[in-house]
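In the block that follows, a single chain appears as structure tokens, in the form predicted on its own.
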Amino acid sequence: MTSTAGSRLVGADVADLVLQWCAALFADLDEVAAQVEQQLVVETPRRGDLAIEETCHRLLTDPGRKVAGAGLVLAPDVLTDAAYWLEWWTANPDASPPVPRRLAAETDPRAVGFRDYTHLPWYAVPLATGTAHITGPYVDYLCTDQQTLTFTRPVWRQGAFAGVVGFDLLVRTFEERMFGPLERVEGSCAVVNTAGRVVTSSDLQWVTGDLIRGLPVQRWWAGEAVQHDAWEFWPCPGLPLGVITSR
């Protein structure tokens, strides 16, 4: 385990951080994914089988995690008696206490306001692939209104997919978490997803929601042994997300 304090730290020590990080927040979605494997277990599940506020609303609370979203998303016809359904709450998490609030979303797709949200990364990506995802960065309209990121995983049902449960995190969260660990790397450091895209970095030529061009990003995430006399890269095993640092 890589020791937060001391000495200078490496892109390498940076993105053990980043996972480590990482990991005790799924390790939440774990908690709540087995909750929900186990309501929906019955028959014929209904609405009124989801018991998670009190957990969501927990880890809402907690100024530890400082979570902004949490919730479930649910696979079309999962339930007898919704055809799409979400549970999901939302809360100001710098607010002293934070306090949770229900988010009023359309689930009836004869509505106006209806928006399917089987197509949208953070459900489509765990349903593809059957494992965690992290979306972003990007400006949540539907929730946040800020620099966010997803953190979504699979709940299951006699073996198939029945939606995802998940939590979002500002980006501002992550920055203030990341910012001591990236100051004490020499010279640049930038945390990035697949797309090449910024989630925090430490040099002023990039800011969030950045798309890092003219770097071998992609050939980097391929997993290719692209040297560049300037730049080194360090995946973070697992996740989507790596770490870029000037040599």
Given for the second form:
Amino acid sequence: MTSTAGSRLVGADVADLVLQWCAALFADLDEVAAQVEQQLVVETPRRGDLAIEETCHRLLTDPGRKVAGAGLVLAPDVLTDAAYWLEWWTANPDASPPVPRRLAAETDPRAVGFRDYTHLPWYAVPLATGTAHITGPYVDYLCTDQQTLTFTRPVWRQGAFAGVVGFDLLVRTFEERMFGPLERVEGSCAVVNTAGRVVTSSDLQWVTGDLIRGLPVQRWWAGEAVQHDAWEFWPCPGLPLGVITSR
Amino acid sequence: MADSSLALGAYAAVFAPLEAEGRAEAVARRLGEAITLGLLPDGSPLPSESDLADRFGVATVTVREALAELREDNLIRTRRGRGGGSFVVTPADGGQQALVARLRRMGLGELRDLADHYTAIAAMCAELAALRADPDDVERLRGHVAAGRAYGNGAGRWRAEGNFHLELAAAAQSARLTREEMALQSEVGMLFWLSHAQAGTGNARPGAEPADRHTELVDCIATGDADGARRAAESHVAEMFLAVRTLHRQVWTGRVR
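Form predicted on its own already given; the form predicted in complex with its partner chain follows:
Let us now look at the entire complex, which starts with that chain.
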């Protein structure tokens, strides 16, 4: 960071800040993924071979990270003793200290509470693209019960997709972190996802979760050089997040 | 707050921690209701005693007491040994008798109040979803409509109805409305299902096919028609409550026992 506190930022600076922060979170995820992949190397992996609880607890209780959930969700039939399997811990990131709790999720496909997670975007997108993804902002009624961003990346076994590891970040945490930088942008500034949904914004007309209408957000995302007389767009390279600023 | 007890919608509500006294009775009531409502299907395994104790936040001995009560009421059966455990036994009439008894205890005013509350939530969710749903949300909602249609007339039907409205609340991007929707569903879901089931016996007024109403609603959301979405949700909920009120009258006039 070259900017000093209080100095003006432009859209590109904000995009860079988002990128740096997300890169740090994904670096943590890489560590969890490496662990899981190591644990899946055995011939017939079983639930007991997985051991990421300690790592997830460490991440959830680190005051610098403020993640609200962490864990793994395996592809069907990767384990020999469970068709579907997920291990996920949640914590209130604003508690001091945060207390991780195991998410009570039904993984038996015959039971009523079972929900086939393979269709949910935080699983389906890394499966389809083979790369990391940020889902949201969305209301996560299965887990955090709040507006959430979910960071996931694939884990691999013998060259095949074996599931995802991920973090939940409350949108509130994102807002707290980006509030200062956004305020330092002259005029209005908003962080948006690929659907044009607002993650956080310094413009009073847009609130977290709103869809931005009337701006060529889709065409900006498609890389078209669309000029708008009031707004500019700055993608965060490699992330499904971007920044828009008023001219 | 990140709350792991709110794990999986209606299922999570069944297994949420308990506060009150008389814990064994409370556990038995919660599980008994879920079984008679068809929330836990016939033959499905209950979690182990220690798992249940964990989820409810009670001692294992309390769970054991509750299970004994359920066994006496023929709502579960227990097998020992390998592959053993407690399994759900759905009452022969699908629990309708228990639900009719509950409806009998409700006044018409209470019923109207519940309808007003639920309409307020469902209509607001629909309106906001029309403003805030992206194409992926619309796609997911359509998936729920298709799933609801596939349920046909089984007891899973009201769960499909509930899942659709839960997804609608999520598409509205409101955590509070989503929580409210979830809380209300445990009350309205069984009434919708009961009136539908009884309509088959000529006791209630058959309503429109919910999946058709859901399709109309999603079409409004897809085009960003907030007013249309609100109106579609209002008339959809009104229709379902009309069926409930019809049944309520039959119950009170003694035509349904």
